[in-house]
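A single chain comes next, written as structure tokens; it is the form predicted on its own.
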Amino acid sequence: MHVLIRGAGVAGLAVAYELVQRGAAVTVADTASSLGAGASWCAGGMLAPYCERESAEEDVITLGKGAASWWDRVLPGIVNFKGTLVVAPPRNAFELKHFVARTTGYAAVSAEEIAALEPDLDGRFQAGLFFAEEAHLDPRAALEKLQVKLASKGVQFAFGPANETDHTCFDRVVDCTGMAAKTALPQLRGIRGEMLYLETPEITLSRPVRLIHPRFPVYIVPRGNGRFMVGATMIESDDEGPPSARSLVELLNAAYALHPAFAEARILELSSGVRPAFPDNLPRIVERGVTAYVNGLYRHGFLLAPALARQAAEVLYSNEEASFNEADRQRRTA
């Protein structure tokens, strides 16, 4: 089976891997000039199904709890199995209780236990939650390494506006283009997310730290070498323009609330991306003729892409088997 995958974000590359593992010939086409032009490049990379359950449905845990092992198997060494720490200043104690009521898989931690997990947060928070089974990765490193691995397995890549590849040359098409598929999937809506990269030698964190915020979940994810990703806003908008001043202020305030040393950090990057979501904020696979749309990963791209990729591969191969069986039945009948 020869498959065209449109979109070289995390969903497209994950689907490509699952199809190659099943013996398909795969071409990945993207109208961007190179890897890293979509929302996946701005992701947090947190493989945190239990934390995400706080604002999502139970399906996020069901689909996402195997993500860390999938990434670790596909790209050994890419995953940091350090868990997730959730903290809140005293004024947001109510929001922390709400967080607890909406999720599982955590252990309540005291000020001393927080300090043991993250020494640089010693004395800053009196209580928190520790999700020991969660993990994280660097999305940009993961995308780059996955592309290299796919190329070594024979996957062809075509980048650039001229690469609107003719799908008639392929048996099936898998569309993973996010908001670009809105014409075919009119229920899609855009959720704008903005993120910040900071650099400071004054702070060391071993794992993502999620700071309870009354408006949106703010997380600080270590990227190594004194660098941190701070994100992300959730704005109902498909505006792909640069981040707003308000978002920059809120992200910086959140980083400062976690630790005052972030006030002296260097701003390396301020970026935004529009994430596709269906009305229920859950992903789905929609078949339209020869095309299967894999979309609606919302803010759970790296967490849910492995499960959706396996499902997409099963859909394509089950359909191929059904077609083969029907052709064989007709041959035998004749």
Contents of the next structure:
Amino acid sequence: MHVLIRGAGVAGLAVAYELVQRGAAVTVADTASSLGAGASWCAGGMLAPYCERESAEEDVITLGKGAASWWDRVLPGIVNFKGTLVVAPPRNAFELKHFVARTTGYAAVSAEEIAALEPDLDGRFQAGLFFAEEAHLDPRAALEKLQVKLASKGVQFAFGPANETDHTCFDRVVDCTGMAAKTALPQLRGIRGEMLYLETPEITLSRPVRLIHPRFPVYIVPRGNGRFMVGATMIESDDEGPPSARSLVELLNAAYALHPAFAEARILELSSGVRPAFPDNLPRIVERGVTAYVNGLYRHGFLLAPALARQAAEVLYSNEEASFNEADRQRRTA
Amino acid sequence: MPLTVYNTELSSRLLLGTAQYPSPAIMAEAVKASAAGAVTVSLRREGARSGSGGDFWKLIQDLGVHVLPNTAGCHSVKEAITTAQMAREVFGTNWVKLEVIGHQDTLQPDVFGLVEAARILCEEGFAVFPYTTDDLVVAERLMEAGCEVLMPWCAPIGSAKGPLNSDALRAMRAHFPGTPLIVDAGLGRPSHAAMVMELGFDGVLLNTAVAKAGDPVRMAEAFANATDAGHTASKAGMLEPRDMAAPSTPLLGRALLS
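What does the same protein look like in the form predicted in complex with the partner chain, given that the last one was the form predicted on its own?
So here's everything in the complex, that chain up top.
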């Protein structure tokens, strides 16, 4: 089977991997000039289904809990199996109770346990939550390494605007273009996210730390070499423009609240992206003729791409419906 | 008798916010379950650039409920007015829930800016629903500015504390007997909604208490029932508390020993 995959974000590359494993001849085309043009490049890379469940449906756990082992199998060494730490400033400590009302997979941790997990946070928080089963990865390194791996398995890559057209020599097309598929999938909407990279030698964290705040919940993900990704806003908007001053103030305030030494950190990068989502904020596979759309991964790209990619491959290799294709979803919600 | 605001009858005395839900699909279900008379939607952040929140706003319009755009997140008169004008274009309504935030920590309204913005917007033909405190003098100024509805807080936004000063709410009801009064902000539980409705308020507006509930759809239904119960009770005439016990069945034929 010859398959054209449109979109070289996390969804497109994960689908490419699953198809190539099943023996397909795959070409990945993206209208950008290289990797890194879409929302995936701005991702947090947290493989944190239990934390995400706080604001999402149970499917996020069902589909996401195998993600860390998928990434670890595909790109050995890329995943950090260190869990997630959730902390709240003393004033908002009761919010921890709220946070876990909708989820599982955590243990309450004391000030001493927080210090044992993250020595640099010693004395800063009295109570927190530890999600031991969760993991994280560096999304940019993951995308780059996955591209290299796919190329070594014979996947062709075609970058640039010229690759917009001509799918006639392929048996199937998988469209993973996110918001660019809006015309075909009118229910898609964009949720703008803004994030920044900080660098400081003064703080060391081993795992993503989520700071609970009733107004500005924020996470900080260590990327190694004193670099930290701070994210991310959630704004109902498909505006791709640069981050707003207010969003930066909120993100920086949160970083400062986690550790005052972040005040002296250098800002390496400010970025924004638009996450594609369906009205229920859950992903789906939509088949239209030769094309299967894999879209709506929302804020869960790296977490849900493995499961969606497997389902997409199954859809292409059988006529059976995957559990996330459109007909099935309509039946479930009927 | 239904609640009438700016010559419009609302089908319910519960008004629901549309922010912070796990997904727009759940938000839509919650609105349906609550049978809300109107929904509020914020535009400040989403629309800062040329109406880029269009997809979400379309979902709101598709709910088929009166839309009350708000100026949440505005800290100045100018911001609030620009946002109200944009809301009028986007939603084709002259309704606006006017918020001018004055205090970063408590999100208390800047009542001076609020009155000024209300005056300007009323003159421009807007139907202004001002988010205010329970201060009677400010309320009077808002009425003078042209507001026909008052929306006092009962506790800070999102605090879920419920009515902190029921005396002030009672005084407000007494001073503005003919003005629709809607408690906006601070409700945490259905019992809070029932409580302010029992005080004779005409409606409640809430968001976080439903959106952040474990099951927003069921909580929306609970708030609708409580709002209804409180309103019905206020019309039915409630007993005043008394210090002495009064048996509902007379104890005839028994000696009174005290």
